[in-house]
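What follows is one chain in structure tokens, specifically the form predicted on its own.
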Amino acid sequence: MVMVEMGGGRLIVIGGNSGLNAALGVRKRNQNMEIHVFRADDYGKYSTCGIPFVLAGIIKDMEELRMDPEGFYEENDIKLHSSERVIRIDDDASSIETESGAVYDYDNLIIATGRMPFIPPIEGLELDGVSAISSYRDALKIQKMMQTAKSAVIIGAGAIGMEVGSAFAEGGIKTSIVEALPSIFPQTLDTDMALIVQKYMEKIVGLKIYTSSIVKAIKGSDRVECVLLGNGESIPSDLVIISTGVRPNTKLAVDSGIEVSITGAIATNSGMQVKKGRSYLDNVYAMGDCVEVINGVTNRPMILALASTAALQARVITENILGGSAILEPCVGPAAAVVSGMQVGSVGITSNGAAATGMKCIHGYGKALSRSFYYPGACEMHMKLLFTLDGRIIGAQIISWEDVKERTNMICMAIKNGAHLDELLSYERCYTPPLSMLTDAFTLALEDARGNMRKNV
């Protein structure tokens, strides 16, 4: 990295974990800004894409999720300040108020206030062995609950579910997942894919699975007792996890009048500026969480709650803040997950996601083993490819055992470049027995695609 050498100013991040992304950014290439970062907790920064594999004994504390070790803000003369919340951004001033009444000036300020979980209106929710999984505090918590728990209730069957029901399971304690929609991973797997999941997890880790299933309520005198459905069926539970989702945390947005969009996150331009009035500033930029992307397939705004989407607007931001120009594109959400040792990966949109947006579309499907069937270790791959009707690809969903999160960034490179059907099939690939099949899946399904397009003609 080329140090640049550049005035001073004031930048300040509102957000400790993915804006502090973009202050270290600024940093390397600019040692004179003075940089101040507020958060509203004391945690610090760690990874919450960790929490599952720490109960799950993979990783051996919490502690272990630190981003910022001792001495890391000295080292790298960025100013936190830790629980001190800020209320206000006066954006005609350039400056911010904190709780405790102190006002900071900014030249720069970067907004990443994140999520938070969205907790559905279920009666008792206020019982002692009932956690929401959505911050350092929580996975504690759940931590020493998770030591004398017999069974456990997961409501909500998206990544954080499945990988905390999975922990569960392999912990010995007996776990049931309930999900509103009609299957698990709703937001990233149809359902026939979906389903081979829900086989794995219920044959081999022994989970149960209810889907299409309502929380009624949950029922204990002042500890949880039992989860009760909506078709009357009561499951025993001494331990209930709150997995529903995350809604972005824009209330000091919405306070200092910054402009929130109909998905209920922060809407910005290209260049991660923030809008107010009818006007984005130039100075104000927001990240991570709380802010929405445009969707590279159906080009609508969603909210894409994913680091490695951080990352990439921590970049942006970053050029921008040092005089750059720099955009961040549509986005298509590469996600993997990985539950009991079963790699989920999905790139683009569903067919269910198509469907909701009058989007019509052709699917193939291709099984192949990963490696040559002679070669040790070789284990299922599944595959499903989405296309448009004139054959560009919009979609995958990859499940096997290895190689997931590889297939899956490929393919969402060929998304992003608007790969044809014909295209992919011309493509060369390598071929060694412990790595691959002469003709793997990925190729049977732009097969079987083929094959349905020309059904369709």
Given for the second form:
2 protein chains.
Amino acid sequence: MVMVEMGGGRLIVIGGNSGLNAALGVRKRNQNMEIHVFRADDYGKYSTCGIPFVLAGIIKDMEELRMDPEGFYEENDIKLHSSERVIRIDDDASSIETESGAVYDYDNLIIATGRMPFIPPIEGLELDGVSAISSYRDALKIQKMMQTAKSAVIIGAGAIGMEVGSAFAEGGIKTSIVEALPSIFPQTLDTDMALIVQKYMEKIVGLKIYTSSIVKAIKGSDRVECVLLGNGESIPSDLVIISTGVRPNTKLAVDSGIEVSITGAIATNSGMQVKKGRSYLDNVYAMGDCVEVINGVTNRPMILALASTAALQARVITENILGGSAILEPCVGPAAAVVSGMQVGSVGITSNGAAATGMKCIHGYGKALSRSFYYPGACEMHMKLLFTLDGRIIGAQIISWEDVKERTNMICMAIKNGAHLDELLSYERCYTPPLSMLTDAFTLALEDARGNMRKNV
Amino acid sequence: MVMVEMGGGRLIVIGGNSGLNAALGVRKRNQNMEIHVFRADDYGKYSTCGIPFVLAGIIKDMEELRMDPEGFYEENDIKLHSSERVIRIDDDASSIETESGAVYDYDNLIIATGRMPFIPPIEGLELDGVSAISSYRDALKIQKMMQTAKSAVIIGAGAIGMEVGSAFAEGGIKTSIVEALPSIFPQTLDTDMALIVQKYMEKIVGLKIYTSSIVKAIKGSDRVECVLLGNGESIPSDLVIISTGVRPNTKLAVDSGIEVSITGAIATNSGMQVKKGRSYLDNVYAMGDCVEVINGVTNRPMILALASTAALQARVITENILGGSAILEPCVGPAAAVVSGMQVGSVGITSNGAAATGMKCIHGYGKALSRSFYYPGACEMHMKLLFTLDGRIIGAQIISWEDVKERTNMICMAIKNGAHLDELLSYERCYTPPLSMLTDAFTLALEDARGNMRKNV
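Now show me the form predicted in complex with a further copy of the same chain; what you just gave was the form predicted on its own.
Entire complex below, previous chain first.
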């Protein structure tokens, strides 16, 4: 990186999690700018994605997740304002006001206020033993409760709920997961693929999974004793985790007149600048779990609360603050989760998601081994690919015990390129017995889709 | 697959290895065609890529590599002519003649005569204990010799030589590898990246590696006793393996007047049809290690003796024999090898390869962990990326203990798409602590290349 002498000015970042990536990006290329980061809480930046693996005992200590160790802010010349909640942005004056009444001017501002857990209105939320799982504090509390818990219910079977369920079950806690929708991983997997994961989690890991089931109440006196389902069934439980998703934390934006869209998240332009009234503000950016992005398949706004999306947004904002003109492309949300060793990848749209927007698509399935049939350690890989009616790839779901993530990334690239299935079939692919089959799940899924496309025509 | 009633006719395939993939491809979609496969030898089809792993003891028995088990030809209705060498193709008469004098007519012909080991002219090749490593027979012989060998020299440090060297060293044989070129994996890695592998193989695995070294003679009386290098050094050895590459087996093509190009391989058009005189023959195809392909970076013909390339060619020929008009795209040769657990991936051009053709390029390095820094099992990943001067990706070299192959495949796709480094930086990528870093070796290599590009401008 060529370091050019740059002007100073002051950058204020509201939120000390993903926003810190942008702060660091700016600092890396500009030594003169004054950078302030405001946190509403008083703990550091932790990798929240790592929490389920601490609960699983795979990572020994929560402190290993710490991203801002002792000396971090000094080394990077960032002024951290801990436990200092920002309550107002005055974009006319280019200043912010904090809870304590202090006012700070800014030259550039980044809003990275993150998310809040979505807590459905259920009777009994106040009981001891009931917790959301969103923050460092939640994690510490759950870790402690796990030491004595014999049974647990997790409400919500998204990636976090499933990862925590896996951690509990492997820790010897009798664990049930209750999901209101018809299948687990409802945002990222179709029912057919979700059933592969469900079967494994039930038969091998020992989770009990209730789909299409709602929680009517959490029962107990002081401490939780059981979870009552809509069908009348009662699940005894010492511990209840609410993992029913997150919502963008937009109070500050709303209070400051910054536009929040119908998705409930802050709307930005592709340069990540926020909107007020009829115009985008030149020097106010927003990023992370509090903003919406454009879905690269449907072209509609959506919320994609992924650390990887925030990292791209940080890159765009850094570039733009430093005088560039970067944009965030529409997103297709490649994501992977690991539950009891099983890797679940997804990108683009699901059949369910397509149907919801009235999109018609063709799919293809492939099932093969992850290595040559004769190579030790080969395991099953399941792949579902989705295409537009004319054969452009728009989605993938991949399940195996290895090799899932980079396949998901590759298909992400293919979706962004509008790749046709015939083009995908024509690509060369590495073959070596310890790492692949000559004809693998991807090729089989492409061939299956081609057959389905011919039938469709 | 929709099965349509198709005409019969006779397909003859010369060569029972990769050619069999085309035979199976045709059979899958046409039940009426008569299919004959001629093999010059009398053993079955084995996965030769698996041989080093049998020698390493990872795969217990050579028979596990068998691809055409008992009953295979009957089930697929393929007439196998074992030990029946084809000595002439008469394309005017559309017939072939075998060593025994038998003549068979064909409607379509596939030449898949494969490769031969390239054996450099060295004194002492005839000694007991000296072997090439190319065929099933070689493998059985080497497996037997390994039982008593105390020391070994491998001549040639390409993927096969290195994989066999790893197998020997891990089997307790004191093993040296001699490479005439300045570094190991000379076709797929630049010296800087090769040194990472070399250091590991020497320090951890215990191989002794001689680069820029030529073998003057193999010495011994009856049995090999030592290998004499050009610098006068003598390496005691019970076993010598010649792995100095392969050459296309084109004798039949040459004898039949079919064009063999300056690369030494059979030249075909993109439909895989061979050339005779001034025209391509409609019904004579060639594929596998005996043909050349077009290099997708340099646009020059090259030999790419990969099973995966042959699989694509089989797909093209199948389509064309069944009345389609498929083509083989120019190739960028994604390949991976595994040596003592270390995965070595490469695709496109190397700096060395680019220099040899007068191409100028920009590179970028990235080094990161394969998983989040706090996740157990995270290991180092090294990546080198190559770009044209205007930033289009043309090559990659990747070294780690996991996650190399699909990254190589992804970059293969990027090269074929002519992706620019800014575009690659803009792609979303999966993040989950057990499987990735938020900013990984790929992103770091892209950023490094972007820095180098700016300097260059």
